[in-house]
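Only one chain comes next, encoded as structure tokens, the form predicted on its own.
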Amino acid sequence: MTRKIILDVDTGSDDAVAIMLAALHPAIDLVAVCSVKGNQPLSSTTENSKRVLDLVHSDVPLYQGCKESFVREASPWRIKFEDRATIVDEEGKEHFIHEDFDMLPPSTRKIEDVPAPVFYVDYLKKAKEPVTIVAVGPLTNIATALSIDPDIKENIEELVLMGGADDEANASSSAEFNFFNDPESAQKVFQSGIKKITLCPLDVTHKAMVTKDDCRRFAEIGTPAAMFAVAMCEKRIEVHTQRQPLTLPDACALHDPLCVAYLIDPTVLTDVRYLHLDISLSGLTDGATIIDHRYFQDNRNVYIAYDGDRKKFVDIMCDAFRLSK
């Protein structure tokens, strides 16, 4: 049985792999892709999404979403994100972990006329069966749609998110990038009453890693999707090695595809806890996840993954990449 999903992305390198995995794997019925500002400006995340969909010959519709966050840009006194996810090569040239996909041909694909939040409202109000939403960037599109019509949550079977952290951080000393980028949207989503929210934070994505040996497996497959994944992962490994070494050498965190892999095989997440989560909206903790671990708390609102099966994650991606043409 396939899982019907909508994928909400701010397409940089790991989002690209998530798109390919969702478009190629037979266990996923990809209904639509929605772009949002995040890793890059909206124009870039949309164009990158178009090129990746073209690469895997997917004809799913692409909806362009929100160009700025729900509130953050209206608050000039807030802490600003400084992108340190760069490396400098031997020639002194800077390389970023998220870049425009210039190695892929420009896309002639047209984006849909309806903005992504309006698409969510229209689609979910008319849906004859619940759909799963996988959101791996800032939650601006989802929060905007819920602001238009909160009742659409009834047709969301599950919301799977990449974001937040308990013991990790990357955008500030206390916050992960997606939630830091739009904390008000994240808090709105967690307070929305959606029946099931599953969160893949940095705590699990820094364990379900991809290594140089895994890249060699992708390269042996040799399909267009596999080779593009190699290019994305090798760049991420370079950045992690210089800027944020992980517990495995020559490895990178490939955050976003893990959310899709979970829907293909839920056992890829091996330590999932049902807890209560809020988002900090001020000061040095802006965008940080506040997680209540007390055993007697009774207002749990999210399933949070803390560990994952790294080998199974890579196997799932390999299975999908073999289907690329």
Ligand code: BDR
Contents of the next structure:
Amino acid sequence: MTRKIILDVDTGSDDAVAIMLAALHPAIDLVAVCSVKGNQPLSSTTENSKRVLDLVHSDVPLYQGCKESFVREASPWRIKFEDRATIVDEEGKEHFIHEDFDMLPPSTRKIEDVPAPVFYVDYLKKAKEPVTIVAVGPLTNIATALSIDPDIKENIEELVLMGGADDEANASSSAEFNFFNDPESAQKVFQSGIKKITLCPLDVTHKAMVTKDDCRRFAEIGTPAAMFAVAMCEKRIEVHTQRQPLTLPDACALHDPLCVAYLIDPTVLTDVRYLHLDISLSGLTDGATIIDHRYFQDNRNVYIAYDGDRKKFVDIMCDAFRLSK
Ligand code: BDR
Ligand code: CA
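I have the form predicted on its own already, so could you send the form predicted in complex with the ligand?
Entire complex below, previous chain first.
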């Protein structure tokens, strides 16, 4: 049985691998891709998404979404993003972990003529069967769609998210990038009453790592998708090594495809807890996840993954990359 999904991305090095995995793996039926501002301005996340879809010869429709977060841009006094995750190479050139995909040919693909939030509303209102949404950037498109019509939640089978952190952080001292960039949207989504939300925070993505040895496995596969994944991972490994070392040497987190891998094989997440989560909306903890671990909490709204099987994760990606032509 294939799982029907819509993928919401801010492409982005790890988003790119999520797109390739979703487009190539036979267990996933990719209905549409929606872009949102996040790792880059919207024009870049859209163009990057187009180029990756071209690379894997996918004709899935691409909807361009929100250019700005819900209210963050309107609140200039809020704390700023602390780490652009850059490295300087031997020639003194600075590289960002999420750059424009200049190594891929420019795309002539057309984007659909309705904005992503409108697509969500139309699609979900008419859908004959519920669909799963995988959102791996700021949640602006999803929150906007829910603001237009909260009833669309009835047709969302599951919402799988990359974002937040319990015991980690990367955008500020307490917040993860996706939720930090649009905290109001994230809070709206967690309060929406969507039937099932599954969250892959930094706690699990920093454990389900990809190493240089795994890159060698991708390189042996040698297909266009595998080689592009190698390029993305090698840069990420460099950035992690210099700025955010993980528990294994020569390794990187590859956050976003883990959400897709979970839909292919749920056992890739090994410690999942049903808890209540809110998002901090002000001050030094802006965008941080506030997770209630109290036993008597009876208002649980999210399944949170704390650990994962990194070998299984890499195997799943290898299976997909072998199918790239
Ligand atoms: C998340 O933020 C983005 O930079 C990545 O694409 C990922 O979705 C990790 O914090
Ligand atoms: Ca992302």
